[in-house]
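Below, in structure tokens: the form predicted together with the ligand, a single chain.
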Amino acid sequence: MTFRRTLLGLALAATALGLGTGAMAQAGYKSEYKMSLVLGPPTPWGMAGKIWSDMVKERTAGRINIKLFPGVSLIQGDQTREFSALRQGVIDMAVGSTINWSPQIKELNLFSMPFLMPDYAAIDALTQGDVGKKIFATIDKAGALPLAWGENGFRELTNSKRAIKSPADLKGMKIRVVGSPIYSDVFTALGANPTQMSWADAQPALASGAVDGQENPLFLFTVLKMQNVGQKFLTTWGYVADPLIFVVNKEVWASWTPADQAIVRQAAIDAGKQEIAIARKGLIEADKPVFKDIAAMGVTVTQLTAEERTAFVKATRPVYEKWTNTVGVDLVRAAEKAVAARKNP
């Protein structure tokens, strides 16, 4: 009975302090959890974080309250340090890119292998199948708990100089690339002049003309109105696609009740599904409305023919082979098999 009386006392005290019973019952919980994102709303990536955190708040009746930190502001914009910060607890949870975590987890370079995934069904074949499970086991081993997949998207090439139809058109062009070395290898193989920089540094570099081009999913082009920073040419080559991963720091996870863990996990899965649909909107329809929208902004949109695309595949093949060893031969072969066996190719 003493125990019950103590509980009652706590409940009264909590009420007196204006705390909900939820907050009282979960004394070990933080008042706020920090979620890291590179891109905030209204990008699909940002929406992934927002939808997830809103669902968690609602389904836990406010026991788990999450604040979004877009621009990877918890680590001063240095996106390649996100996974380390997550493992160390500087970040409680994240919706992160496989590219940005690949410096710590080499298997994640799989998704950056040029021309491995020809279409959306190929992405799904990897993330929703055994390859995805293996990748999650690797992330778990590396020290954080992965819960669900989302999507940044196919990365298309834009520049301020000319329409790119062949590797020769890229010759000497200064292209901003993300901080994962496979991207430098790809653009070097194509004869371009790649420059590694964070997304925070990329935006002023594009605006000042310090770099000629960049590669990112197309929603970013529209959200940032990249035509206004001189990006007048777009080539839709779909050379890599970047999935996102919903993840939680392991100590934070262990501090939650099993019921709350289940809520957070299910919310990540639900938010991931919603976000993937948002990320693909306008890109999966036969008439590709996003391409039309971008063309209407005065941008020259170049869609490669199968033959033109093959020239890029061939030029980057040595990079693919080199990185097969880094990623792991078995994982790459399993991925190739899954892609070949995909539904609705």
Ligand code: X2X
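Take the protein just shown as the form predicted together with the ligand and give its structure as the form predicted on its own.
If you are looking for partners or other molecules, they are not here, because only the chain is given.
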């Protein structure tokens, strides 16, 4: 009888607090969930995590509280370990990079295939279509639950030496690249000397001239003021893009009520749409104001002609063909068809 009275008292207390019967199912909820991010606000990547976490807290009336951990601080800054840590439960949630997770999920190298995606409509054709669904199924099978897409953007090339308009201009140049092997293959094919290093190591290397250049989305150029570490030349070539993925650890997901699962999923979708708009701002308008902002910093901005871009496409074609087998022939062919059939807005 005492036990029954205790349960009744808990239920009445929950109702009085406005939590309703769902509060009893909430007993297994954590007081705080850990979300891993490589970058924090004010970058678009960091904003993706903040928008998502804020939406979830508001829409669940505080039942799900999320703390952001930028700089992949939950795994000592090693971004290539993020997916494994997420799967193991060290991380509860993440907005992660297809590049960083590609060592564990080979299909994610699709977005690093050189010159597969010529424009933003091509990115959307992949992420928002059947190819995106196939990739989400692969991530699910690999041990984490994907909910929505975001975007880190096209990766453009900067350096301290000269304007780059052809593969010959890259010959012998030391370029910092991320830790995925396909990037080393691409820059080796272009005659450069690719050097894998963390961004923390890259900044002093660029400042000292030990490394000549790097490739990254343009928001990083302006946020980090890369002209101050010798990056005086920018080539916009859109050779690869890096979609982001909103994910939740599967055990964490299973601990939530179906109603809260639906809230978290929809919040991820809504946050992803907002973040993509933030990531593209200044780059999709006719006058591309971001390019003007960077030029005003004393940087020479080179936008490749169609003919110049074709020379880079041809030079990296052997890399594309090599990595088609790694990514999966069927997936690459499906992606090529989706890109060819895309509709530009």
